[in-house]
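To begin, one chain is listed below as C-alpha coordinates, in the form predicted on its own.
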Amino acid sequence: MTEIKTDKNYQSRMDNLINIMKNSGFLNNSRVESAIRKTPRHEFVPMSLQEKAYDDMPIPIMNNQTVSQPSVVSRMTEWLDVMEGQKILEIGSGSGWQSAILSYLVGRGKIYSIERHSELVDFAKKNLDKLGINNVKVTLGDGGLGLPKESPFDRIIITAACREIPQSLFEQLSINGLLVAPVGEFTQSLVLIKKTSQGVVEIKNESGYVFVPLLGKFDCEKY
(Lines of atoms letter the chains of each structure in order from A and count residues from 1; the text may use other names and numbers.)
(Lines give C-alpha, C1' and ligand atoms only; values in the text may rest on other atoms or scores of the structure.)
Protein backbone atom coordinates (compact mmCIF):
# COMPACT_ATOMS: atom_id res chain seq x y z
CA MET A 1 0.00 0.00 0.00
CA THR A 2 1.07 3.59 -0.63
CA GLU A 3 1.28 5.83 2.42
CA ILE A 4 -0.84 8.97 2.23
CA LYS A 5 1.74 11.74 2.22
CA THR A 6 0.40 14.88 0.57
CA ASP A 7 -2.18 17.22 2.03
CA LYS A 8 -3.83 17.41 -1.39
CA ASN A 9 -4.25 13.64 -1.55
CA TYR A 10 -5.65 13.46 1.97
CA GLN A 11 -8.02 16.39 1.49
CA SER A 12 -9.41 14.96 -1.73
CA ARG A 13 -10.11 11.61 -0.09
CA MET A 14 -11.63 13.31 2.94
CA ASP A 15 -13.92 15.40 0.72
CA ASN A 16 -15.11 12.26 -1.04
CA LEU A 17 -15.80 10.49 2.26
CA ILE A 18 -17.72 13.49 3.61
CA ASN A 19 -19.86 13.53 0.47
CA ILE A 20 -20.61 9.82 0.79
CA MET A 21 -21.70 10.22 4.41
CA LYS A 22 -23.86 13.24 3.60
CA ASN A 23 -25.52 11.55 0.64
CA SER A 24 -26.30 8.45 2.71
CA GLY A 25 -27.81 10.53 5.53
CA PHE A 26 -25.15 9.70 8.11
CA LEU A 27 -23.67 13.18 8.35
CA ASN A 28 -26.00 16.11 8.93
CA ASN A 29 -24.36 18.30 11.57
CA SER A 30 -21.84 20.98 10.57
CA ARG A 31 -19.96 20.81 13.90
CA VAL A 32 -19.51 17.06 13.54
CA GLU A 33 -18.39 17.51 9.94
CA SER A 34 -15.81 20.06 11.06
CA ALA A 35 -14.56 17.71 13.80
CA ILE A 36 -14.16 14.84 11.34
CA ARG A 37 -12.35 17.07 8.84
CA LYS A 38 -9.92 18.22 11.53
CA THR A 39 -9.20 14.63 12.62
CA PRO A 40 -7.33 12.89 9.77
CA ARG A 41 -8.28 9.22 9.91
CA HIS A 42 -5.06 8.09 8.23
CA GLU A 43 -3.22 9.11 11.41
CA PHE A 44 -5.22 6.52 13.38
CA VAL A 45 -4.87 3.38 11.25
CA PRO A 46 -1.92 1.03 10.70
CA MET A 47 0.47 2.37 8.07
CA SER A 48 -0.11 -0.68 5.87
CA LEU A 49 -3.81 0.24 5.63
CA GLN A 50 -3.53 4.01 5.23
CA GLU A 51 -4.63 3.75 1.61
CA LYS A 52 -8.05 2.62 2.89
CA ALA A 53 -8.33 5.28 5.60
CA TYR A 54 -10.95 7.30 3.71
CA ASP A 55 -13.10 4.39 2.59
CA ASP A 56 -16.39 4.21 4.48
CA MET A 57 -15.54 0.92 6.14
CA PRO A 58 -14.10 -0.37 9.41
CA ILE A 59 -10.36 -0.98 9.44
CA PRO A 60 -8.80 -3.83 11.43
CA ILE A 61 -6.21 -3.03 14.06
CA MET A 62 -4.55 -5.20 16.69
CA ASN A 63 -6.30 -7.61 19.10
CA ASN A 64 -9.17 -8.28 16.66
CA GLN A 65 -10.45 -4.73 17.12
CA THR A 66 -11.31 -2.17 14.45
CA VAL A 67 -11.34 1.54 13.72
CA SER A 68 -15.08 2.00 13.31
CA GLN A 69 -16.72 2.80 9.99
CA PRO A 70 -16.78 6.59 9.50
CA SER A 71 -20.53 6.78 8.86
CA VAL A 72 -21.18 4.92 12.12
CA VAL A 73 -18.81 7.22 14.01
CA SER A 74 -20.64 10.18 12.53
CA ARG A 75 -24.04 8.79 13.53
CA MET A 76 -23.00 8.09 17.13
CA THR A 77 -21.27 11.45 17.46
CA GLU A 78 -24.28 13.37 16.16
CA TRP A 79 -26.63 11.50 18.49
CA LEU A 80 -24.45 12.41 21.48
CA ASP A 81 -25.06 16.12 20.85
CA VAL A 82 -21.70 17.05 22.35
CA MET A 83 -21.27 20.56 23.71
CA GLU A 84 -18.30 22.74 24.62
CA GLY A 85 -16.85 22.05 28.06
CA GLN A 86 -18.53 18.67 28.63
CA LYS A 87 -16.99 15.64 30.28
CA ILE A 88 -17.35 12.45 28.25
CA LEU A 89 -16.69 8.79 29.01
CA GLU A 90 -15.76 6.57 26.07
CA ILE A 91 -15.82 2.78 26.42
CA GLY A 92 -13.35 1.34 23.93
CA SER A 93 -10.50 3.59 22.84
CA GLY A 94 -9.43 1.58 19.81
CA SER A 95 -7.02 3.70 17.78
CA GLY A 96 -8.13 6.96 19.40
CA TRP A 97 -9.97 8.32 16.34
CA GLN A 98 -13.37 8.62 18.01
CA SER A 99 -11.72 10.18 21.08
CA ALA A 100 -10.01 12.75 18.89
CA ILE A 101 -13.26 13.75 17.20
CA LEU A 102 -14.94 14.16 20.57
CA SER A 103 -11.99 16.13 21.90
CA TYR A 104 -12.49 18.75 19.20
CA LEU A 105 -16.19 19.07 20.04
CA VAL A 106 -15.74 19.48 23.82
CA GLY A 107 -12.98 22.09 23.46
CA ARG A 108 -12.05 22.92 27.06
CA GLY A 109 -13.87 19.78 28.20
CA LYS A 110 -12.37 16.37 28.85
CA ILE A 111 -12.60 12.89 27.34
CA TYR A 112 -11.97 9.85 29.53
CA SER A 113 -11.46 6.74 27.42
CA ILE A 114 -11.16 3.17 28.72
CA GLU A 115 -9.51 0.39 26.73
CA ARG A 116 -9.25 -3.31 27.60
CA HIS A 117 -6.06 -4.02 25.60
CA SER A 118 -2.76 -2.53 26.72
CA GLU A 119 -1.40 -2.51 23.14
CA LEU A 120 -4.34 -0.37 22.05
CA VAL A 121 -3.92 1.97 25.01
CA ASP A 122 -0.38 2.64 23.79
CA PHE A 123 -1.52 2.92 20.16
CA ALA A 124 -4.28 5.40 20.96
CA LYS A 125 -2.02 7.51 23.18
CA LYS A 126 0.64 7.64 20.46
CA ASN A 127 -1.88 8.70 17.83
CA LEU A 128 -3.39 11.40 20.04
CA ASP A 129 0.00 12.70 21.10
CA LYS A 130 1.31 13.11 17.56
CA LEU A 131 -1.63 15.42 16.80
CA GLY A 132 -1.13 17.41 20.00
CA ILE A 133 -4.46 16.37 21.51
CA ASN A 134 -4.20 16.88 25.26
CA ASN A 135 -7.78 16.75 26.56
CA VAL A 136 -8.12 12.96 26.25
CA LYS A 137 -7.06 10.58 29.01
CA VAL A 138 -6.76 6.94 27.89
CA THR A 139 -6.90 4.37 30.69
CA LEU A 140 -6.36 0.61 30.74
CA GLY A 141 -9.34 -1.11 32.34
CA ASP A 142 -12.74 -2.76 32.11
CA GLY A 143 -14.98 -0.32 30.29
CA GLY A 144 -18.16 -1.92 31.60
CA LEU A 145 -17.21 -0.71 35.07
CA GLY A 146 -16.70 2.86 33.93
CA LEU A 147 -14.67 5.36 35.95
CA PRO A 148 -16.66 6.04 39.13
CA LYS A 149 -14.04 8.40 40.58
CA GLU A 150 -14.39 10.74 37.58
CA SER A 151 -18.20 10.62 37.38
CA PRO A 152 -20.71 11.99 36.70
CA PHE A 153 -20.30 12.28 32.94
CA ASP A 154 -22.35 14.49 30.64
CA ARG A 155 -22.11 11.93 27.85
CA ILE A 156 -21.15 8.25 27.60
CA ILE A 157 -20.36 6.44 24.36
CA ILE A 158 -19.91 2.66 24.15
CA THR A 159 -18.08 1.58 21.01
CA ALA A 160 -18.49 -2.18 21.46
CA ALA A 161 -21.55 -4.42 21.43
CA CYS A 162 -23.21 -5.19 24.74
CA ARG A 163 -26.23 -7.40 25.31
CA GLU A 164 -27.39 -4.99 27.98
CA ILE A 165 -25.96 -1.64 28.98
CA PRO A 166 -24.17 -2.09 32.33
CA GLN A 167 -26.05 -0.48 35.21
CA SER A 168 -22.75 0.91 36.48
CA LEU A 169 -22.61 3.22 33.47
CA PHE A 170 -26.12 4.57 34.02
CA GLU A 171 -25.08 5.35 37.59
CA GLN A 172 -22.14 7.40 36.29
CA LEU A 173 -24.24 9.42 33.84
CA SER A 174 -25.38 12.86 34.97
CA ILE A 175 -29.04 13.85 35.11
CA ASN A 176 -30.09 14.90 31.59
CA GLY A 177 -26.97 13.16 30.28
CA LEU A 178 -26.98 11.07 27.10
CA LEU A 179 -25.60 7.59 26.44
CA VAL A 180 -25.22 5.95 23.03
CA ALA A 181 -24.43 2.27 22.57
CA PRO A 182 -24.84 -0.70 20.20
CA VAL A 183 -27.04 -3.24 22.00
CA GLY A 184 -27.52 -6.84 20.88
CA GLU A 185 -25.74 -10.17 20.63
CA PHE A 186 -25.10 -10.99 16.94
CA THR A 187 -26.34 -7.80 15.29
CA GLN A 188 -27.03 -4.65 17.26
CA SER A 189 -29.40 -1.75 17.45
CA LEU A 190 -27.83 1.61 18.06
CA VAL A 191 -29.69 3.18 20.98
CA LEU A 192 -29.65 6.67 22.46
CA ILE A 193 -30.73 6.93 26.08
CA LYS A 194 -31.30 9.95 28.30
CA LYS A 195 -31.08 9.84 32.06
CA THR A 196 -33.75 11.96 33.75
CA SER A 197 -34.74 12.55 37.36
CA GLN A 198 -37.53 10.04 36.72
CA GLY A 199 -35.28 7.33 35.27
CA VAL A 200 -33.82 6.47 31.85
CA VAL A 201 -35.67 7.13 28.60
CA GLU A 202 -34.87 5.69 25.17
CA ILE A 203 -34.71 8.55 22.67
CA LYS A 204 -33.63 6.75 19.50
CA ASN A 205 -33.23 3.16 18.30
CA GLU A 206 -31.83 2.15 14.90
CA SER A 207 -31.18 -1.48 13.93
CA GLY A 208 -28.69 -3.04 11.55
CA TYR A 209 -25.27 -2.52 13.13
CA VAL A 210 -22.41 -4.94 13.83
CA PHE A 211 -19.74 -4.09 16.41
CA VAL A 212 -16.97 -6.08 18.05
CA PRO A 213 -18.11 -7.36 21.47
CA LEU A 214 -17.60 -5.55 24.74
CA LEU A 215 -14.94 -7.34 26.79
CA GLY A 216 -14.58 -7.65 30.55
CA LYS A 217 -17.10 -8.33 33.30
CA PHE A 218 -19.99 -7.62 30.91
CA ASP A 219 -18.41 -9.46 27.96
CA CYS A 220 -21.11 -9.97 25.30
CA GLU A 221 -19.42 -13.21 24.21
CA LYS A 222 -20.09 -14.80 27.61
CA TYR A 223 -23.84 -14.97 27.01
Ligand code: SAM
Second form
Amino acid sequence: MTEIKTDKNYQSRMDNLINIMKNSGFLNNSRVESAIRKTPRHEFVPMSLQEKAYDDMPIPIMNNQTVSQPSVVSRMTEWLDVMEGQKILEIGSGSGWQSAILSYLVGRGKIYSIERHSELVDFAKKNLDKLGINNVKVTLGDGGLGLPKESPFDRIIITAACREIPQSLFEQLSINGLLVAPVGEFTQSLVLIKKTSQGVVEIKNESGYVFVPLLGKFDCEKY
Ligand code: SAM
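Could I have the structure of this protein in the form predicted in complex with S-adenosylmethionine, to go alongside the form predicted on its own above?
Time for the whole complex; same chain goes first.
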Protein backbone atom coordinates (compact mmCIF):
# COMPACT_ATOMS: atom_id res chain seq x y z
CA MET A 1 0.00 0.00 0.00
CA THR A 2 1.39 3.40 -0.96
CA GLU A 3 1.83 6.12 1.64
CA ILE A 4 -0.89 8.46 0.43
CA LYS A 5 -3.46 5.64 0.23
CA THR A 6 -3.42 5.56 4.01
CA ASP A 7 -3.93 9.33 4.11
CA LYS A 8 -7.57 10.09 4.90
CA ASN A 9 -7.04 13.41 3.14
CA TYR A 10 -6.70 11.83 -0.32
CA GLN A 11 -10.37 12.44 -1.19
CA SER A 12 -10.23 15.99 0.09
CA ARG A 13 -7.07 16.60 -1.97
CA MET A 14 -8.90 15.33 -5.05
CA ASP A 15 -11.92 17.54 -4.20
CA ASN A 16 -9.60 20.51 -3.90
CA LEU A 17 -7.95 19.80 -7.28
CA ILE A 18 -11.37 19.37 -8.93
CA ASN A 19 -12.47 22.74 -7.51
CA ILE A 20 -9.33 24.45 -8.77
CA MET A 21 -9.90 23.06 -12.28
CA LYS A 22 -13.59 24.01 -12.23
CA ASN A 23 -12.89 27.53 -10.99
CA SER A 24 -10.23 28.10 -13.65
CA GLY A 25 -12.59 26.88 -16.39
CA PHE A 26 -10.55 23.78 -17.27
CA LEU A 27 -13.14 21.27 -16.03
CA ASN A 28 -16.74 21.67 -17.13
CA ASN A 29 -17.96 18.20 -18.06
CA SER A 30 -19.42 15.86 -15.44
CA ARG A 31 -18.36 12.65 -17.26
CA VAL A 32 -14.77 13.88 -17.40
CA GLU A 33 -14.96 14.93 -13.74
CA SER A 34 -16.12 11.50 -12.73
CA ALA A 35 -13.37 9.79 -14.80
CA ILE A 36 -10.72 12.00 -13.16
CA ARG A 37 -12.16 11.25 -9.71
CA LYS A 38 -11.87 7.50 -10.42
CA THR A 39 -8.20 7.86 -11.36
CA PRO A 40 -6.05 8.54 -8.28
CA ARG A 41 -3.10 10.53 -9.63
CA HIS A 42 -0.85 9.49 -6.74
CA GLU A 43 -0.80 5.97 -8.22
CA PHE A 44 0.86 7.39 -11.38
CA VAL A 45 3.75 9.39 -9.92
CA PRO A 46 7.00 8.28 -8.24
CA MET A 47 6.56 7.53 -4.53
CA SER A 48 8.83 10.44 -3.57
CA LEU A 49 6.49 12.91 -5.32
CA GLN A 50 3.15 11.52 -4.15
CA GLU A 51 2.68 14.50 -1.84
CA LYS A 52 2.50 16.69 -4.96
CA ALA A 53 0.08 14.44 -6.87
CA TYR A 54 -2.96 16.68 -6.31
CA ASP A 55 -1.22 19.97 -7.12
CA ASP A 56 -2.25 21.37 -10.49
CA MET A 57 1.27 20.93 -11.84
CA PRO A 58 3.17 18.59 -14.18
CA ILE A 59 5.16 15.98 -12.22
CA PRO A 60 8.51 14.55 -13.34
CA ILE A 61 8.68 10.79 -13.96
CA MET A 62 11.53 8.75 -15.52
CA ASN A 63 13.55 9.64 -18.64
CA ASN A 64 13.08 13.41 -18.12
CA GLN A 65 9.38 13.09 -18.94
CA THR A 66 6.33 14.31 -17.02
CA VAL A 67 2.78 13.46 -16.08
CA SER A 68 0.92 16.42 -17.60
CA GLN A 69 -0.76 19.12 -15.52
CA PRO A 70 -4.26 18.00 -14.45
CA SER A 71 -6.03 21.07 -15.86
CA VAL A 72 -4.37 20.47 -19.25
CA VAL A 73 -5.34 16.78 -19.17
CA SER A 74 -8.89 17.85 -18.35
CA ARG A 75 -8.99 20.37 -21.21
CA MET A 76 -7.70 17.84 -23.76
CA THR A 77 -10.03 15.12 -22.51
CA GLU A 78 -13.06 17.42 -22.70
CA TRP A 79 -12.17 18.53 -26.22
CA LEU A 80 -11.90 14.89 -27.32
CA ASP A 81 -15.60 14.36 -26.48
CA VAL A 82 -15.07 10.66 -25.80
CA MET A 83 -18.03 8.30 -26.03
CA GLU A 84 -18.70 4.84 -24.63
CA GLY A 85 -17.33 2.04 -26.84
CA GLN A 86 -14.84 4.16 -28.81
CA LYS A 87 -11.35 3.16 -29.93
CA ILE A 88 -8.70 5.74 -29.03
CA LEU A 89 -5.04 6.15 -29.92
CA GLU A 90 -2.81 7.99 -27.44
CA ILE A 91 0.72 9.08 -28.37
CA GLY A 92 2.89 9.35 -25.25
CA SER A 93 1.79 6.95 -22.50
CA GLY A 94 4.13 8.43 -19.86
CA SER A 95 2.70 7.32 -16.51
CA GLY A 96 -0.57 5.95 -17.93
CA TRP A 97 -2.70 8.56 -16.08
CA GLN A 98 -4.29 10.02 -19.21
CA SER A 99 -4.88 6.50 -20.58
CA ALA A 100 -6.62 5.52 -17.35
CA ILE A 101 -8.96 8.52 -17.53
CA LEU A 102 -9.79 7.68 -21.14
CA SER A 103 -10.32 4.02 -20.24
CA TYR A 104 -13.20 4.95 -17.89
CA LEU A 105 -14.76 7.15 -20.56
CA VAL A 106 -14.76 4.46 -23.29
CA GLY A 107 -16.06 1.70 -20.96
CA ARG A 108 -16.07 -1.42 -23.13
CA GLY A 109 -14.10 0.46 -25.82
CA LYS A 110 -10.31 0.35 -26.05
CA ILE A 111 -7.29 2.61 -25.67
CA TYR A 112 -4.10 1.99 -27.65
CA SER A 113 -1.20 3.98 -26.20
CA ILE A 114 2.30 4.27 -27.68
CA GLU A 115 5.41 5.26 -25.71
CA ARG A 116 9.01 5.53 -26.97
CA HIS A 117 10.76 4.75 -23.62
CA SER A 118 10.62 1.11 -22.52
CA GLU A 119 10.95 2.13 -18.83
CA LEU A 120 7.80 4.22 -19.20
CA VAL A 121 5.96 1.44 -21.04
CA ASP A 122 6.64 -0.73 -17.97
CA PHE A 123 5.73 2.10 -15.56
CA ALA A 124 2.43 2.83 -17.32
CA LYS A 125 1.50 -0.88 -17.51
CA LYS A 126 2.27 -1.36 -13.81
CA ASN A 127 0.21 1.68 -12.82
CA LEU A 128 -2.76 0.61 -14.96
CA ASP A 129 -2.56 -2.94 -13.57
CA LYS A 130 -2.67 -1.62 -10.00
CA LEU A 131 -6.10 -0.13 -10.75
CA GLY A 132 -7.30 -3.27 -12.56
CA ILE A 133 -7.65 -1.41 -15.87
CA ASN A 134 -7.65 -3.93 -18.71
CA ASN A 135 -8.86 -1.99 -21.76
CA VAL A 136 -5.58 -0.13 -22.37
CA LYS A 137 -2.84 -1.64 -24.54
CA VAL A 138 0.50 0.12 -24.06
CA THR A 139 3.02 -0.42 -26.88
CA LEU A 140 6.69 0.53 -27.27
CA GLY A 141 7.29 2.51 -30.46
CA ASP A 142 7.35 5.79 -32.33
CA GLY A 143 3.89 7.22 -31.86
CA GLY A 144 4.30 9.55 -34.82
CA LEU A 145 3.79 6.51 -37.01
CA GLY A 146 0.59 5.54 -35.21
CA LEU A 147 -0.68 1.98 -35.24
CA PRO A 148 -1.93 1.38 -38.80
CA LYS A 149 -2.97 -2.22 -38.04
CA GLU A 150 -5.47 -1.09 -35.38
CA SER A 151 -6.78 1.92 -37.32
CA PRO A 152 -9.12 3.67 -37.88
CA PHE A 153 -9.42 5.36 -34.49
CA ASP A 154 -12.43 7.38 -33.31
CA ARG A 155 -10.17 9.70 -31.37
CA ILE A 156 -6.41 10.44 -31.32
CA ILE A 157 -4.62 12.34 -28.57
CA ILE A 158 -0.99 13.44 -28.83
CA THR A 159 0.47 14.27 -25.41
CA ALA A 160 3.84 15.64 -26.61
CA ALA A 161 4.58 18.80 -28.59
CA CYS A 162 4.75 18.41 -32.35
CA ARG A 163 5.65 21.09 -34.87
CA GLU A 164 3.17 19.56 -37.27
CA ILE A 165 0.68 16.79 -36.76
CA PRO A 166 2.12 13.69 -38.46
CA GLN A 167 0.20 12.94 -41.67
CA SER A 168 0.08 9.23 -40.81
CA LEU A 169 -2.11 10.06 -37.81
CA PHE A 170 -4.69 11.89 -39.94
CA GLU A 171 -4.79 8.82 -42.16
CA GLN A 172 -5.52 6.63 -39.13
CA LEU A 173 -8.39 8.81 -37.88
CA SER A 174 -11.92 7.76 -38.83
CA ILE A 175 -14.26 10.07 -40.72
CA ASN A 176 -15.88 12.40 -38.15
CA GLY A 177 -13.05 11.48 -35.78
CA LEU A 178 -11.39 14.06 -33.53
CA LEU A 179 -7.69 14.60 -32.85
CA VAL A 180 -6.24 16.82 -30.12
CA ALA A 181 -2.57 17.84 -29.98
CA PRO A 182 -0.19 20.54 -28.74
CA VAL A 183 1.35 22.06 -31.87
CA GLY A 184 4.41 24.31 -31.85
CA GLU A 185 8.11 24.26 -31.11
CA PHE A 186 8.90 26.24 -27.92
CA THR A 187 5.35 26.97 -26.78
CA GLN A 188 2.34 25.23 -28.22
CA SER A 189 -1.25 25.82 -29.15
CA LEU A 190 -3.68 23.12 -28.26
CA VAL A 191 -5.56 22.27 -31.44
CA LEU A 192 -8.66 20.19 -31.99
CA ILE A 193 -9.04 18.80 -35.51
CA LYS A 194 -11.99 16.99 -37.06
CA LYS A 195 -11.58 14.71 -40.06
CA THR A 196 -14.49 15.00 -42.50
CA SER A 197 -15.07 13.36 -45.86
CA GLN A 198 -13.88 16.66 -47.41
CA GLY A 199 -10.64 16.86 -45.40
CA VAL A 200 -9.51 18.06 -41.97
CA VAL A 201 -11.03 21.07 -40.21
CA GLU A 202 -9.63 22.92 -37.19
CA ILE A 203 -12.37 23.21 -34.59
CA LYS A 204 -10.48 24.80 -31.68
CA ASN A 205 -7.12 26.46 -31.10
CA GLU A 206 -5.86 27.78 -27.75
CA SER A 207 -2.34 29.14 -27.26
CA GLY A 208 -0.09 29.16 -24.20
CA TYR A 209 0.84 25.53 -23.53
CA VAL A 210 4.25 23.93 -22.94
CA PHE A 211 4.75 20.18 -23.46
CA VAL A 212 7.80 17.92 -23.70
CA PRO A 213 8.65 17.34 -27.40
CA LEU A 214 7.45 14.56 -29.62
CA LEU A 215 10.65 12.76 -30.62
CA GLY A 216 11.30 10.10 -33.26
CA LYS A 217 10.64 10.45 -36.97
CA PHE A 218 8.61 13.64 -36.42
CA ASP A 219 11.11 15.24 -34.00
CA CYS A 220 10.81 19.06 -34.17
CA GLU A 221 14.59 19.41 -34.45
CA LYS A 222 14.64 17.51 -37.73
CA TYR A 223 12.56 20.11 -39.56
N1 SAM B 1 0.07 11.08 -21.13
C2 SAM B 1 1.13 10.97 -20.17
C3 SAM B 1 0.61 10.73 -18.77
O4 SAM B 1 -0.62 10.71 -18.55
O5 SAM B 1 1.44 10.53 -17.88
C6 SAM B 1 2.06 12.15 -20.18
C7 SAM B 1 2.80 12.25 -21.42
S8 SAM B 1 4.30 13.16 -21.39
C9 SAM B 1 3.77 14.81 -21.29
C10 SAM B 1 4.76 12.91 -23.09
C11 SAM B 1 5.20 11.51 -23.39
O12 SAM B 1 5.38 11.39 -24.80
C13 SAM B 1 6.52 11.13 -22.77
O14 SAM B 1 6.35 9.98 -21.97
C15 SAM B 1 7.44 10.86 -23.96
O16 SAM B 1 8.38 9.85 -23.73
C17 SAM B 1 6.42 10.48 -25.00
N18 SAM B 1 6.90 10.61 -26.40
C19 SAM B 1 7.63 11.60 -26.97
N20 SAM B 1 7.83 11.34 -28.28
C21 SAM B 1 7.20 10.17 -28.53
C22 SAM B 1 7.04 9.37 -29.70
N23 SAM B 1 7.54 9.72 -30.88
N24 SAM B 1 6.35 8.21 -29.58
C25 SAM B 1 5.81 7.82 -28.40
N26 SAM B 1 5.93 8.53 -27.27
C27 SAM B 1 6.61 9.69 -27.33
